[in-house]
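Given next, in structure tokens, is a single chain: the form predicted on its own.
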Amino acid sequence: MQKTIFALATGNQIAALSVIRVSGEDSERILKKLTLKNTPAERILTLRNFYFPDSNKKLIDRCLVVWMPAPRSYTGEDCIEIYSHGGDAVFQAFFSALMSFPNVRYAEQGEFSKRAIINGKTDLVKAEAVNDLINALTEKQRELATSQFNRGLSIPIMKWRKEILRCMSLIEANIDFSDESDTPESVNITHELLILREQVKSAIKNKDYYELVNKGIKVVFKGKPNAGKSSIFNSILKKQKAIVSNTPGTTRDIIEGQINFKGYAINFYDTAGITKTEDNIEREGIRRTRKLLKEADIILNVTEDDNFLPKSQSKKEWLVLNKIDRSKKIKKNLRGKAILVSAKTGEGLEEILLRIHKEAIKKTKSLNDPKNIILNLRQAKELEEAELNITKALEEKSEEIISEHLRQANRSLERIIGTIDVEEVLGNIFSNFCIGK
């Protein structure tokens, strides 16, 4: 018998309610036990006194409970809700009241939403939408979660995996009849796998939008020692976060920094400036730097020198003049190529946010096309096993070995819905989810 498992679902500061969440075949013993009344009314508040089990009514709290019996239910197991007062003394008399049932515990992360998956009630895709909405800062990243749980994946998986085992029927079908006279030698289901094979590609292009919108666009500071970047990263992000210092090669190490600009997440990173050195420490930071660059979605590459102009630039990398309060003149030849800025006074900050925001929508245009299916890194990668099988099948002439591979090929589908291996794939996804969901 699986354990009943009970959770607080909102967090765990002093607020004036707190939902305590409770799920599994036991719950409506419990809430019998705890209240010592029957059950209320099926989804509706009610209002009961919660007393310490054979406690002689000691009270633990009057407050909000609301029953939801098995199937309609966010697990689709029996489950109560227990909208209690907030604070931490009143869910520690819970706990304690709870933890005395035999057969129940405490939730592991993400449990509500695994048995919500193993029931039938939901599908992983959408609960790791739920997961991204729960931890959306940006605007951007609601929008992209509340898309997905609405119209991600899951629609043309569904889609896709009935084409694949229709093309799979027709192949044992023909290897189960091959005896019979009207049989053809070889069943013909090219042009449906190259089809499918374009759907899947499709999809696989766009596995970096969820990580610029949900992780945050890249940008990396650039630059000689003492050139400002340390002085432009403080300003942007309002925080002294890297020790700013006359002496050339004070940051060794990356600093990051995030901000929300105009609801798209901005991640800022300084680094180590990139001068010939012989210190060990400096040189190991410039090493890490030289890695981040290559990772980035944009580079600044500052400098005070008005007299310098990189010879050539990747479309990634912007030229920053620092400093241009020191300077009555600004040459000419510089505007419009170089953001002039002061991390002093402040002037041209703006300018960069304005232009990395320019960037960001340009980037993630694609987000607004309804017909663009999203997907996050665990279901690219899954999607491209699929597409490997799916052209090894294309490949292949033993219908057999071809049915084999589209038989892979689902398993990979099945797998980015959370049908099928549950216990380890969704064991290691609902790590990081919330106790409570």
The other form holds:
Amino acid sequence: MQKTIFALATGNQIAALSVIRVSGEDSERILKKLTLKNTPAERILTLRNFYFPDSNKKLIDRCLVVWMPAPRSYTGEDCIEIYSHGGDAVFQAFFSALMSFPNVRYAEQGEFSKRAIINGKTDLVKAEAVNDLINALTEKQRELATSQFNRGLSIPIMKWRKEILRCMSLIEANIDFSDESDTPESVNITHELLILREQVKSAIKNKDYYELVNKGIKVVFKGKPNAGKSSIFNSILKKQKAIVSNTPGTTRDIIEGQINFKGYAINFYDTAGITKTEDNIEREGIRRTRKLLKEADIILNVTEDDNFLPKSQSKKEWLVLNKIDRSKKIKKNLRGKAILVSAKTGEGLEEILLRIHKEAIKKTKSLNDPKNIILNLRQAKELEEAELNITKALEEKSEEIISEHLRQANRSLERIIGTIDVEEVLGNIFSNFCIGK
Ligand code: GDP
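Given the form predicted on its own above, what does the protein look like in the form predicted together with guanosine-5'-diphosphate?
Entire complex below, previous chain first.
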């Protein structure tokens, strides 16, 4: 028999309230036994005393509880939610009371969502969106997660699945008939598959938006030693109160810091610059810097020499002239060619941020268009697999093999929404879910 699970759904710090979630067949029995009363009305907050089981009414807490019988609950199972007082001792008391039931255990990460998917209450795309919402640090991340939840991928995936299944049934009917005298001419599904492939392809194109919003826009410093890269990096992060961390890289020369600016996460990377060196560790650092420069959304090429501006290597590389506090007058010809800043006085740093923000808005413009399908890397990988199989089906003559490719494409779509291979896919995804979700 499937165990009944429970978990603290709120953070375990000192707080006015905590929510303890219980899900599974034993929920009602637990509720009755701990409150020594009948089950309260469905889905209505009810005040109850909770007692340790078989304790002669030793009180745990007096608090609200809601009873949500299957299937009208998040997991689709019988559920209770206890709105207990916050704090560790209260939870520990509930913990020991709940653990005294033989078929009850503490939930694993994401296990409530896993059960919700298995019971058809939600799908994987939506569960992932909820997880993103919980983890959102910036306004854009929150917006993206909610729109994923509302308009998400699930709808087009269902549509594409239906189309693939229709094509498969046409082909399979043809295979079945092929021994008979009134064999229909070979079916032509090329047109349908071409349209389908186009739609899948255009969705895959959007995979970078998700990363950009959730992981943050990548801004990498480059420039000669002493130009003031670290000073600018530090000033920006200090001024904006870095929200995540200043983690030193694995080598001595890449330092990363993230800020939340006007709703966007921006990651800054301070690099040591690219120099000729015999030192192995330094070489590794340079290899990483090169890779980082390639992946960057924006490169800030910092210089301190107002007589000679380096040439920008690409559109994503912006010139930054630092230490303008040293010159009495800024040469006219420099304006417009470089962002003029002083890490020392802070002048111009806001300008850098505003420009990055503008670029982030430009890069994520498509997110606002409800017609656009946004997907994360896992979903994109499955869609790429589906696209590959549709292409193979288009190139194939044998109907049996076409059918097999379509079956594979369909499996990729099913993995996206979690109708197959649930355990395997969920195991990976839910390892970064929180326990009470
Ligand atoms: P990096 O090697 O490019 O990271 O350069 P640093 O940030 O270590 O700065 C090199 C030197 O320039 C340090 O002595 C800083 O104090 C100085 N410096 C950095 N920014 C400014 C600035 O805006 N004005 C002035 N006057 N000095 C600066």
